[in-house]
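The data below hold one chain only, encoded as structure tokens and taken in the form predicted alone.
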Amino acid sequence: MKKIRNMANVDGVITPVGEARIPVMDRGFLYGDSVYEVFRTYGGIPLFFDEHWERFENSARLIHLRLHPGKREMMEEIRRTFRASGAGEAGEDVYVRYCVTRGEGPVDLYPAPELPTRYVIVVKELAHWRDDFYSEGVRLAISRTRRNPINALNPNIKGGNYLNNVLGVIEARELGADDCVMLNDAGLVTESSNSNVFFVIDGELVTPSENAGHLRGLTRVALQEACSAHDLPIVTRDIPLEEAARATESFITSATREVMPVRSLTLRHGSAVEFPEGGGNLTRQAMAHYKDFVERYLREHADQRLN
């Protein structure tokens, strides 16, 4: 059986990931001055590519970055990189990450407007989450580090500076958890390190409002639509930590995790809230509705297949 080759594309030059190079003076490397998106494929079809591109454009607007290449050219370069990976022949799905940096310039915080941007595409083997994360659930913990405030570094900038989230994960691991849940300065739940979070509180399926400060997750949006179509409402509102502490179910969502049940939530004082193994009733309904939604999406977007 053919094996996927992890490949990178830097400004049109495609190489194995280990041979890809960017200059050390690139602002994406020096300052995290870049924006990016990640999607996965199903049967070679990119999931939510149009929606990802819209969010990519929004991130670029928020940091005053001129995007180059455009959507059509970026898709063609992704397609070239995908083909070079051999994923189509191997019949395997992949992780795709595309990024645009502000480009190469002097060591100066101010980016000269004439700097040419640089793009980087990575196509690699899709990460497989541990089986027990679905059969039992992922363990989360409240991190000490708070989520960036919207008026400091807007979490809707999906950019190269992820140190805020990195610190959250480190702290969660120190508490024996797999990932974190981050609060904002007001003590409201925002999100996990790179996933949106949902709770069942008083029998109601809820997720934090965007006012709390979190990335507008595309899987979150798709799940809301999927559940609405099956008369399972998801309420978007502020969630104080004390309310999350009395939740009876929880799960997280992302492009690669899909809908992943949460097994426990460790609180700031060390105690933990336990949730049903493998997800409770509403969690399992959400998982099923999302799966149906993705299957329908793939049928409707078969023309976007990369191979």
The other form holds:
Amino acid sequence: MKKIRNMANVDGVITPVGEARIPVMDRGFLYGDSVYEVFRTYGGIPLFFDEHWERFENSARLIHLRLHPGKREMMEEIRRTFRASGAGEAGEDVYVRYCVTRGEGPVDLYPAPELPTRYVIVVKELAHWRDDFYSEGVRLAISRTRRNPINALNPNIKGGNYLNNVLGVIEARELGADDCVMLNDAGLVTESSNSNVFFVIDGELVTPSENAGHLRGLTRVALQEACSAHDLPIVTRDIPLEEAARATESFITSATREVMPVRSLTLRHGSAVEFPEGGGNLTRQAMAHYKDFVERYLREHADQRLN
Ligand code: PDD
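Next, report the structure of the form predicted in complex with N-(5'-phosphopyridoxyl)-D-alanine; the form predicted alone has already been given.
Complete assembly follows, chain above in first position.
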């Protein structure tokens, strides 16, 4: 079987990822001064391309970045990079990351408006999550590090500085878990390091409201729509840690994980809440509804196929 090649595209120059170069004076490297998106393909079709672009524009707006290239050109460059990866012929789906940095400039925090931005696209093989993350569930732990407050570094900026989330996941690993759940300053649940989180509390499927401070996940939005079409409402509300601690099911969502069951949640004093292996009843329903939703989306967006 043909294997895909992991490829990068830096301002139109396509190379294997290991050979891609950006100058050390790029502000994305110096300051994390960049915005990005990640999606995956299914049968060569990007999932939620339009919605990702909208979120990308919102991130750019939030950091006062003038976006270049535009949507159509970025899609075309993603298509060229996809073709160079050989994913189409190999019949493999890919992970796509596109990023715009504020470009190269002097060492000066203030970004001169005339700096030409730089774009970077990465097309690579999909993340291979451990089988037991689905058959049993992923293990989460509450991190001591709190999620950035909205009025400090808005979590809706999907930007190149993920140190807040990196610290969360390091702590989770130190606690013997796979990933973290981060609280906000008020002790309310926000999200995991790079996925949104859901719980079943008192028989109700709940997820943190946006003012808790988390990224507006597109998998989350799609799942809300999918579940509501099947009379399975997802309540969006504040979730204090004490309530999460008496949840009976939990799962996380992201473009690369889809709907992934949670096996356990380690609390800060060391005790852990256990959830059903492979996901409880509502988790399994959510997984099935999301799968159907994606299948319908792909039927309706076949014209966006990259190969
Ligand atoms: N991460 N929260 C954070 C902080 C994220 O970085 C992500 C996505 C999500 C879920 O968003 P979505 O459902 O749109 O993927 C929530 C991607 C997958 C990443 O950075 O690799």
